[in-house]
Structures are given as C-alpha cells and as structure tokens.
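Encoded as structure tokens, the following chain is the form predicted alone, with no partner shown.
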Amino acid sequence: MAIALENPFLVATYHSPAYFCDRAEETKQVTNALSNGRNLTLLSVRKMGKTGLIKNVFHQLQKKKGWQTLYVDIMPTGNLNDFIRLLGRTVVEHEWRQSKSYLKKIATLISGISAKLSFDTVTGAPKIGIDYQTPQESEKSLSEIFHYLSAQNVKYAVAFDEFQQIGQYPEKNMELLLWSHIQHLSNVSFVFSGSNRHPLTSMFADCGRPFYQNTALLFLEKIEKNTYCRFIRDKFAKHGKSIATELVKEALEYYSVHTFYVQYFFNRLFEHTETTVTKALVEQVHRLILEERSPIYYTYKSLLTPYQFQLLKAIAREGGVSRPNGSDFIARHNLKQGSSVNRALSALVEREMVYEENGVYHVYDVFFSKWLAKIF
C-alpha cells in the first residue's frame, strides 16, 4: 500500500498514479506499443513530463505477469564505456532487487562484461567497476548485456532517456552498434526519449540512419488545462484546503501549462496554504520563487553577450515570438538588423536557453522567462 504524501504536487520523482495527472491516452499508447513488441520514440521539450510518463507506463507494465522494466537516463554518459557501465549497473541492481539469488543469476554476466563486483557498505547494493582498454572489449561487453536480457524468461521494457546523448559520443558508430543488437531482441521493447527534438527526430526519421522507421513517434503535448485544473483542485480538497478555479487557471496560463513549473509552483503554494488560497498568497509565491532564483539568473546574464541577453529579454517579454527577425519585433525591442538577430538566436538555441516549437521561439526556463520580464 502506497504511503500518502504530505504534499501531493511532486517535482522530482514518480510516486504512483494517484499523484500523476492525466496522460491517460499517452500512457495507453506507450503501454500498447511496448506490450505488442513495438519500440517507441518519445519526444518533448524539457520538463514536460516524459520521465513521469515512462514511470507511469512502467508502473502499469509491472502489474502484468512476466514483465520487467529498466529505466536508464544516459544524459550523464559521455562515451560507449560510460553507457556500458550505466546499463550494466542498472541490470545488476534490478536483479538484486528482484531476487535473493541474484549473484548466481548474474555470475555469467559479470564475467562476460569483465566487471568487478563490490557492495555498498551502507545499503548492501551491488556496484560494478568496468575499465576497458580497446573498442573490441567494449563492444563485446555490450553484446553480453543484451544477450543476458534475451536469455531471460521474461519480457523487458527498457527506457533510454535523453537518448540524443549518444550523438555526442566520440564513437561515431554508436547508432549502428546499438541497432545491430536491439533488432534481434524478441523479448525486449524500447522507449527512446529525449528533449532535444531536432537531433532525435533526425536519428529516427533520416532514411540513411540505422534507426530509420524502426520506432513509432510520440510527441508529448501539454496537459489539457481543464483536466489539470480539476487535478489540482482535487489535491487541495483531499487535504482539507481550497483554491478557486479562477486562481488555478490563471496560474496554469502564467506558467504556460508547462508541467514542471506548474508542479513546482503548486508544491510551494500548497506548502504556504493553511485552508484557503487567496490571490495575495498566489502573487506572494510567484515573487518568492523568482527571488530565490535571482542569483542563478544573474549568473546566466554573465554567460551571454549583451546583444544575446537583449534578444533573450525581448523573447521573454513577448512570451514567445514567431518572427524574431521581423521588422516589427526588431523595432519594438530596439534590436539590430535581422542578420544579427539570427546569429544571437542561433547562439541561444545552441545554449538551450531558447527553443522553437511549432514555429514559435520561447525561453526554455519558464521561471527565467518571468524573471527576465519582471526584473528587466
């Protein structure tokens, strides 16, 4: 039985379906794909709830007999060896949680990937150490891990989060290497998710690349506003607190219905609420969040050229712009000619401070956008 949480607005982890807002159709799509042996690519801008959706799908799959799930966030990895260490550790720790006789079960795997096994002195969890000297050793170990999964009498759902990271590896054959193993796994289905839309889309849509047309594509949209509003009001009500529909919808609009920022705001608002939420309290929490982040955001300013920062401010004030090199936008914000805007915009996109969605450019961090519009 799941423990009830004091604050129902989660910002850092997945707890259970009770604390997960909607995504019923997306959960169904991903679950159906994996259950029927189809791989899937999940795309969205950052902090829109990809990881939560994956964990919610895995929660459903784990109820089914014969299913196991592995979640692997590869953002921290920088090369093939890092990837193998992380995947190997994930498999070993999963078996440790599943079976008391896991050592016997994974002995062949540990030997096959030339890993050294040790144990955490506090938790007793197994840890593996790997140090490969040649590409051949690395590729053999990757093959051994996939072979281990294929030999188990269960079905696996494996999620590689921030999958676009493999494009940054020095090993340029990484896509081909992975696909050469994945395509032969009859009992393993994969979710490839990421927030850097263009490189990930290219990876799966470019006819010259190994993963071309080998997965279904799902782009994660914002949660429908009325649905989100009901979820939020319900959570307040279940804890003996109340908030007007109008205040909820105003906050959803203010944060562009962007999942993380909505969750964080209502987490803080819930913390400050005794019984009834007032408009004054809502405005106080808005200010508090920006004040707390102000030192970080001033640091961001120092990382940009004055013109890049001027363009960033302009985009924040507009709340999004479809023609950043248009004469009207340039005139409103005293910017230079279109070519200068294009160069600065490319730099901001490269730094992931700005993103483009459906032809509109936005500041990536919604809190930062509000801070820019308010402070400057």
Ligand SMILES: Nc1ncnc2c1ncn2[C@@H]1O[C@H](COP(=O)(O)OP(=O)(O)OP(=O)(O)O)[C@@H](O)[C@H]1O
Second form
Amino acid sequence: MAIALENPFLVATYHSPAYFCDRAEETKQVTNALSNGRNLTLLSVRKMGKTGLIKNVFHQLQKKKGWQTLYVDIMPTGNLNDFIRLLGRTVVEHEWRQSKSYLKKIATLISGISAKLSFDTVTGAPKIGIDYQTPQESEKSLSEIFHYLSAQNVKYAVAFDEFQQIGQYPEKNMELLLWSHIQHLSNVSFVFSGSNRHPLTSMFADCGRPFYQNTALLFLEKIEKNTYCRFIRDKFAKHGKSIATELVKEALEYYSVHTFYVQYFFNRLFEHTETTVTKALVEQVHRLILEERSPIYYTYKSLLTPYQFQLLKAIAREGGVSRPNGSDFIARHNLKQGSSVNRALSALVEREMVYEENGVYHVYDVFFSKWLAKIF
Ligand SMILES: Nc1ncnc2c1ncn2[C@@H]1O[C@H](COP(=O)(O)OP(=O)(O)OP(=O)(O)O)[C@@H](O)[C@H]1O
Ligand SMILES: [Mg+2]
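Switch over from the form predicted alone to the form predicted together with this ligand, please.
After this comes the whole thing, all chains and molecules, with the earlier chain placed first.
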C-alpha cells in the first residue's frame, strides 16, 4: 500500500487518484479518445489542471494491457532540434525503464537519429547527444523516431504538454511537419495540451490548419464547487482535522475555484491547522500567502508602466471586467480615455498578466489579483 502523504493538497505534482479531485468525466473522455485512436487537444487557462489530468489519464492507461505512455513537456524547447532531442531522450529513457535489454532494442534508433549515447554516472540512465546541421538531417531524425514507435508491438499514448511553445520556434512549418508523420501512425495516439494562448487557439480557429481537422478539442473548465468542497473536507477528516462546509465554499469562491490557487491555499491552511479550522485562521493564511509573495509582486510592478499598473489594479479591484473601455469603468478608476486602455490591455495580455475568457478580463495570477486589490 502507498504511504499516505503528510499534506494531502498537492501543489506541484501528480501522485495518484486519491489526491486528485474529480475530473472523472474528463478522464473518461481523454482515455476513450486515446484508446480509440483519436487525437485530442486539451486547452485551458494556466494552472487549471491540464497536466494533472494527463497524468491521471496516463496513470489509468498504463494499467491497460499493451499500453505505454510518453509524457513530453516541450516548454523548455525553442526549436525543432530541441524538440527532437527531447522526444528522442524521452523514448530512450522510457525503453531504459521498460527493460534491461533496452540497448539492443534502441540500437537502430540511435544510429538512425545520429545520436551520441552516454550514461548518467549516478543513475546509469542513458543520455543522448544530438547536433544536426541541416533541416534535412533534423526532419529525417524526427521521421526515424516516429518510425521507431510505429514499429513496436505496443500502443502508445503520447502527450505533448505546453504545445503552444511550437509557436515560438523559428521553424514555421511545425504543425504540418508533425501532422505529416502523425497521420500515418496507427498505434500511437496524441494529446496536445496547452494554455489558451493565441498560437494554440488559432490552430483551431483556422479550418485550413491540420489541428482543426484532426483533433477533438477539450476545454478544461473549473472543478464543480460542491465536489471540490467534499474532496477538501474529506482530506481534512482523514487526517483527524475538520473544516466547516461554509469556510471551504467561501475560500473556493475567493480563489475563483482556480485549481492551483485552491490547492495552494488549502495546502497552507492544512499545515497551520491543529484540529479545527476557524475563520480567523482562514484570514491569517490568506494574509500569509500574500505577504510571502509580496517581494515578487513588487518586481512585477516594476516591470510595468504606471498606466499598465493602474489598469491592472482596476481589473483586480473589480475581480474582472467585461468592458474595460466603458466610461463608467474608466471613471471609477481614474483611467484615461480610449486608446490608452486598449494599448495597455494588449500589453498586459501579451505578458500573460491578464487573460480574457467569455468576454471578461481577469488578472491571471489569482494571488496577485488579491494582493493588488489589498495593498494599493
Ligand atoms: N483535479 C485535481 N485535484 C487536485 N489537485 C489538482 C487537480 N488538478 C490539478 N491539481 C493541482 O493543481 C496544480 C495545477 O495543476 P496543473 O499543473 O495540472 O495545471 P496546468 O493547467 O497544467 O497548469 P499550466 O498551464 O501552468 O501548465 C498542480 O499542483 C496539481 O497538483
Ligand atoms: Mg501544465
């Protein structure tokens, strides 16, 4: 039996279904798509739980006979060669974990992608070095990796997380290049996951592009409030602590049921709770979180122009705004008229400080939003 975690509110990793709230329907949807050979794109605003959902699906899929999973977070990659290096390394490390005789198995792959193989002196894990000079060499290697996967007698689910990152590559043909390979693989299904930023959404908005035609779209929403409330109370109870339903619901509302911020708050609240949560303790933990983050938030402030900061503060104070150009909003917060709002708003969206959803603009970081509304 797995050891129970000291603090049941995870803020950085996935552990197991026991520490994962709900997402039953979404887990089923993604699992069904992948196991029936359909590719899927998973979108949401940041920190809503996409990576967690993928890990939860993979946790279940790995138990299915004949299924193997590869998780690739492409956030650190900046071009096609980085992408190939990371994908190659993921496949090689996966094989190393699968079997002792992996070296024989991957020999053709290693030579096919012209990689130099070395080994971690501590863990013994294989590492590959790759240095391509021409686009032709790169594209041939990408093809070799996919060919390797297609030749195995296994069904793979592959996740490319932070997929919007390919929009930053200098290679502008990434979508088509990937599709030219992916469409021929009958034993590999893909989930492309990313935050709801422009590059990824435009892959869907434009019906001439391969993603629009070839993957189903799942937009990850907030966890249902009552379900989340039960999960939270249950975790306290399992550790001999208690919290009233009303306090949980208030906190869920306060953090807009945004998964990461909820998890983080309850992680800290749990840490400070002896037996029973009081309203005073809740207030204290709200304050503590903002105090700890204050130095970072002052840095954010210094990165913005005074006008951008004023607009950001106004959005935070209102807890979201649907008509930032409206004369009432402008008057309430002493903002200047018209075009300066638009310009500042675009800059804030571009810097991922503000996002728009269903026509409402919000400050992206919920803690930052609370800090802005409180401190200034
Ligand atoms: N259903 C859930 N139940 C409990 N905790 C969750 C759940 N989903 C996610 N989390 C936790 O919330 C945090 C944020 O989730 P996650 O990293 O999956 O979000 P994300 O959408 O991938 O974020 P980003 O856009 O920054 O990559 C993580 O620490 C994770 O452990
Ligand atoms: Mg993620």
